[in-house]
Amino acid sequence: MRDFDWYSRGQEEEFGEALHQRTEELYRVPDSIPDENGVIECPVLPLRDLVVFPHMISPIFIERESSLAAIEEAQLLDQTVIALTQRDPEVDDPNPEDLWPIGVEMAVGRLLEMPDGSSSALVQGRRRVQVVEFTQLHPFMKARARVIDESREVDRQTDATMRTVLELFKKCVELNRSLPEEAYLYALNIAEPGWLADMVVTTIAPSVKERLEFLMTVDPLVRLNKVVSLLAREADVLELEDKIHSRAQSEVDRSQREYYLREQMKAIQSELGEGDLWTQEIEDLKARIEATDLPPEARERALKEVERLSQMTPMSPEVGILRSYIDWILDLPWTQQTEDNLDVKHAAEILEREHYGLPKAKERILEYIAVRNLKPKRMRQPILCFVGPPGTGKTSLGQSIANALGRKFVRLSLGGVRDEAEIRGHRRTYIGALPGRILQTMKRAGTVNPLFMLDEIDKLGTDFRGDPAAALLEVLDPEQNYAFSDHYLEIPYDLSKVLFITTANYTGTIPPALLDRMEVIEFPGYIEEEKLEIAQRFLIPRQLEENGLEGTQIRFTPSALTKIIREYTYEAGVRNLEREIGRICRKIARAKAEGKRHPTLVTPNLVEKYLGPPQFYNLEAERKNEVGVATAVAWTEYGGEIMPVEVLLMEGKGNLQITGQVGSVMQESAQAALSYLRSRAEDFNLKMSLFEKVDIHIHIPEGSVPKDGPSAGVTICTALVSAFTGREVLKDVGMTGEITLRGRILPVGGIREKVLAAHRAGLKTVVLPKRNMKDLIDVPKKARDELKIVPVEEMDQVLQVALSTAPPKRKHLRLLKRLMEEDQEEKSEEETTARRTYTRRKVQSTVTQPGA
């Protein structure tokens, strides 16, 4: 009924007449007459991937000899055949178990020979049948089958379902161009429900599996309900296809309309003599490329992109992307550079004038300038990393270096950067893609040899978007950065002439591979005398100028500055010091603006009047010699600090508790210190049983601040010995060092910051590991002269320096004395009990002896 492609175009009339004749032949074949049990016996025709429904006419192709013999037998006897679908279409010689049990009785028309040697024929389905038994297998199969009678009654439910089928079928015919309208008209004239269902399924042609399911469904109403589901699904798919087709067609129509309008616009511009503006813009871009001094690879890429641009229409969405890319190539500095000022004396004068102290950093920059002076063509630039607490002048020194060299200064803050694309840029496939911050900053610099400061490199983050620190490996490697590759630009860019300087507060968070590429220069915290000099030279003049007091005779006395440093700031740098000086200057500026009398000399009394009560106190004045309290000097990423360690003994069961938000390393140091004390219990006149009756609580104040590291081991051990012996720890002694189980003192880090912190806090003596004495070379001479620095190798040496020689405090020994007396009484009672038990057993053994 559907696709008959056996004839060539132009032979419709002949085919129509031949088809009519062959259909008439099918109708003349009578149905097989069933016996009294409703069973017919016919040849069996196995079908591959084909399902024939009753009343339907369909072409079939015959390739097997057995199938051809079955058809010839049926035609010879003017008989129908039973069509059974194979379970597996790949089986060439099917057996009865390879066939589905329900099939269709059908009439087979005249056989036609095909060009490939096979035969074809038209078949018409008659009735559903179910195989009862096979009566013959060779040379072809023959079977007895029971005719399945279908109900032809149309009740209200069946009628409603048939109408639903017709409505959905009409919708499918309207949406599917391959379905003829005659199919719907044919369906309208079918009155039997089963016939209607079979006709719709044959027309829609679902998968073989679904057609088999319909064939096996005997009840017409059930079959109609399944047809409703099939048609609804088919209608949804056809509606979606129609929407897609309509949308695609509208896009094509719009593009054609835009093209037509553009052509009209070109014609109008040509008539008005305005010329083609788009062509003129392309020519201007080519002229800019020719006038710009670009490397060969960049020039070739720019011209290639301009050529692509010229082939596009101005309204194309890709025009903006290509234009931005070309502009970036033209705006980046490729060869423009400034000439370095290589006068070493001039550079030294600028650095000394703008910064006080920092000898290591200044010396390294002057060495660089001197080498460049002797070898101007030296291409390799140093990668410096300034490491130190906040406010020590790292960023401002970079600006001074740029001034000394005569280079442009650009700064890029890396704090909080978590996306690798921030460094390398985005691919041009992304909407709104841009180069990374490195090339953006180079464009802002305008030269290929600026001083490029990467600020806060230790604050880089890492997440699912990549590791920006890994992207910096190429930027900060002199062996690679001459051909830096940005994802957006995709052209090698030369960064070898850039002088990179990075800053960090702490190197612990910088990946080792990145840290290895940089030359680390440490910026230590300032001592009090350095802060006084910096305030007089730089901070006070700047704050006077910023607050409108320049030209006045306002001065700060040294004692006033010392009071601000000691009682209102506590830092390694000078940022808070400048902030407090600014507060005083603003109050004076307000009085001057209001026409009131204002002071010209800032004294300590005036400092307290303007700044309020002191925020920090002299630790030496508020502390005293105490039992169980020792002072450690610690190092943080913001400089050195002093850290008291407290030990308290309580009656208990030998537990050790350490508080103050300490890390695992410090907890292990406390365990090691306690083990050392227990191993030396006899030397300190302590009994081992005492440790089982005392709970030890070690506390590090400022509990909200995390603390960790092994350098507090010496301090914890000193506080423990003091608590158990009752000897006071001297208040003006600070100490650091790692302790072993045998009492040896191992070296630690951050010696310069720790010594400066002790000096700042007013301590008099600092106990250091002997192997750390070499690190004192970095400590300012004034701090070394005013502090008594004691090198130690054993814990006994620390105790000699840190513990007071005065007699032990009795009130601190009451608990220990009582516990030891109780322990002695318990031992005496145990000895008495043991002696009595022994005597009793001796007497009993004597009485029981023979002859007693």
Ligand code: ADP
Contents of the next structure:
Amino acid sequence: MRDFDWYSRGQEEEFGEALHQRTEELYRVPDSIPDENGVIECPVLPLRDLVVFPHMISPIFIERESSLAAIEEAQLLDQTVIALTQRDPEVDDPNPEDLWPIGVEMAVGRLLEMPDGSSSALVQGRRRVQVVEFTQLHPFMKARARVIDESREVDRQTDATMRTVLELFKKCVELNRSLPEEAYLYALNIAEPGWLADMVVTTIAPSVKERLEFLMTVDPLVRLNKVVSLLAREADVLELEDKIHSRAQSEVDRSQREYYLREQMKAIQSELGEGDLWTQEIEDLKARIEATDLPPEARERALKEVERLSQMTPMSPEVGILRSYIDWILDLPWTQQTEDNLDVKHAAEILEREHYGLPKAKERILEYIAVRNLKPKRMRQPILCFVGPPGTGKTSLGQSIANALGRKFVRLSLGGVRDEAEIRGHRRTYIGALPGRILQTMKRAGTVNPLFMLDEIDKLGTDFRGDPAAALLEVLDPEQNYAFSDHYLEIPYDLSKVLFITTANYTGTIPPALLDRMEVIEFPGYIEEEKLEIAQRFLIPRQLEENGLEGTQIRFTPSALTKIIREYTYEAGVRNLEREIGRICRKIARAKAEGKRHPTLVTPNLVEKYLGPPQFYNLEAERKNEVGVATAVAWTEYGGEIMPVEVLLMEGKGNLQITGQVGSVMQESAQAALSYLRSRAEDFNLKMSLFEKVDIHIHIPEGSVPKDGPSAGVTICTALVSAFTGREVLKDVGMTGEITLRGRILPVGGIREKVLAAHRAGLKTVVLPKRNMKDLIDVPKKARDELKIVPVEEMDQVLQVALSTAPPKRKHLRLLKRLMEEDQEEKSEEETTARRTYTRRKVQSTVTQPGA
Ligand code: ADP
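Starting from the form predicted alone, produce the coordinates for the form predicted together with adenosine-5'-diphosphate.
Full assembly next; the chain just shown is listed first.
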């Protein structure tokens, strides 16, 4: 087998026959014949940084005179040389100690003159040799070296290692494009372990240092093992390279494919005439963006999205999404603005013309306009919060303010909004995503400075979908709302010029952080006279107009209106009143349209004819003074209410039961009222033991409405005292107030609504905690004048006002009397028999609070 030679393989085609001849010559050089000690003596050829292995053919370059002399001598004698690698390649004139002691005996071919004056020759490695001694140093070195006789035997372990080497080598050849396949075939045919190791090492070309290490390693098996690890490393690297390469390749393939398909599609589209349309559409969009007055950020974004759009084909599903996004940017108002009319007189006129009463709210608006006049560039907009029962004109006043200022008016109801995304929108990654309701409403407004009414802010919900209140905070906070972020739009939107007004029925459920930022303006309920006025001046004309009756002489008599108010509506505002007036107007309109005779004056009789039987009765008129029933005046978010409290006593075991959807605070105030009564038992001529023998049931009717709060304490206590003493409660006395265990009366909230409710319900007297008297200032004078208002500090005062002076009702006292008499007998028996048991029972009964 010919030696595997890299050099000739690469050059054969170039030099052809010449090269072939040169290698033939090499083969003809005989090995030096060793003496009896296995030692040969040859000229030494120092190699700077070249390592030649046995069986390897390689070119070398000869510059040094001494080297040239050594080769010439060898060729003269038809002899081999000993090649020894220098320890340091930089040394020009090496001594024996500069050379590694192990080298290769090699044959040197014909010298060829190179253009630069140096010479080159082909060499062929023959055998590993180890220098024994240098026999000559000048003009070239000569040495005696022992031929290293490698074992050629292949035992089982060596065989296995050789196979591994071959396997790994095969893999490397497969992976490495620059390794020729013959290399593997050649290796496959090498039977000597050492040779195989040397051959593989020369092929995979490690560093000079590694090669040297190999050369120095004399044991073939050790060399083989080293080759295994070298090959494994190489194979790993090659595999990785291969992976990277093929991945890169597949990327290139795919993008090429896509490019190709796209080009094809373009060609088809242009054949169909569609491509032009699409380009036209894109151009139109661009032109629209240029023509619209957008802030730089929005414009940039819109153009960028159009650019993306133009890369797509019209059929792509993303086109719709992108287009509607661009449309949103274009449709939102960014700079369009209405001029504010800051004429205070004009505003006052409009507000007065469109609304009756509501002095506080009107005043606040006029102040706002006045301040804007003085400080036109005032940045911060106040956030007003109109609070009051439904139908008290909150929304319609908002509309009037917008009219007065000349701003656009938009509304957004927050009732039941539970999801932050409703305020702030969904990200575009969602299918069917849209901006939040704030921006949707802004689009409707069409200007950046509308009057924006946020209705029912107290009905905002919170759940797992995020907290809409937090998003609203960003909307309302002047510090943040100049850059409101909507998830869909993704571009900050300036809300700072918007005048926000929120409305609520009740401040209690408004998130405190929101409430903090708002200025609350109360919208009280109306009393009957106010309702009459509003109806005559606003509701009737509007309803006539809406039902096509304007210009007719139709009028409502005050008594007809009063009838509607009292018997067909029960409300703090005027919404139902307007609805009922509307119903009457429609009936008249129908009669008119049918050409029938129709009335021009609406009287109480006509009201009953058109609206049917009354819906509400004046409850008080029907009621009479009763034992165990007291009237509370209560507050609800729909205005004030009157609320009867009933107490019933039954023979039992001292249990207390409260029914009628009563909250825990109200239950506790019932317990407190009972404790007060027990502590005063003697004053009411009641025996303590009585409380262990009766069950008390407190009921607060209209059970479907949840009720809570401490303010019914006074009423419950009054009803209890009445039930235990048999004295009647006056039916036309309403009361409110919290009671302490010692019978002191504490102030409560919602006085205005409560007093109005008492007035509406036709009560004569209202008992109020003394410290609440200051709140009466908000109550219309007429109501104050027509009601007897009694300030109280102690429960005794309440009883004095509320309980009838008539003698106690015997019927009611019968049960109590019997129980107390029984008790008398029992007691005398027990006194003589088991005093101790009695005491224990008594202690127990005081500890066990009757449950509710
Ligand atoms: P809210 O928003 O407080 O629930 P609205 O603003 O919807 O109530 O009012 C209901 C109706 O009552 C509207 O038609 C409104 O014009 C009318 N209204 C309420 N208060 C007044 C008032 N003070 N003057 C004139 N109209 C009023």
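All figures in this text were calculated on a predicted structure; none of them were measured in a lab. The term rigid core refers to the most C-alpha atoms you can superpose between the two forms while keeping them within 1.5 Å. Positions refer to the first chain, counted from 1.
Residue 435 shows a C-alpha shift of 2 Å or greater between the two forms [criterion: core-superposed Cα displacement of 2 Å]. After superposing the rigid core, the C-alpha of residue 66 moves by 2 Å or more between the two forms. Superposition on the rigid core between the two forms places the CA atom of residue 484 2 Å or more away from its counterpart. At residue 292, the distance the Cα travels between the two forms is 6.1 Å after the core is superposed.
Core superposition places the Cα of residue 191 28.9 Å apart between the two forms.
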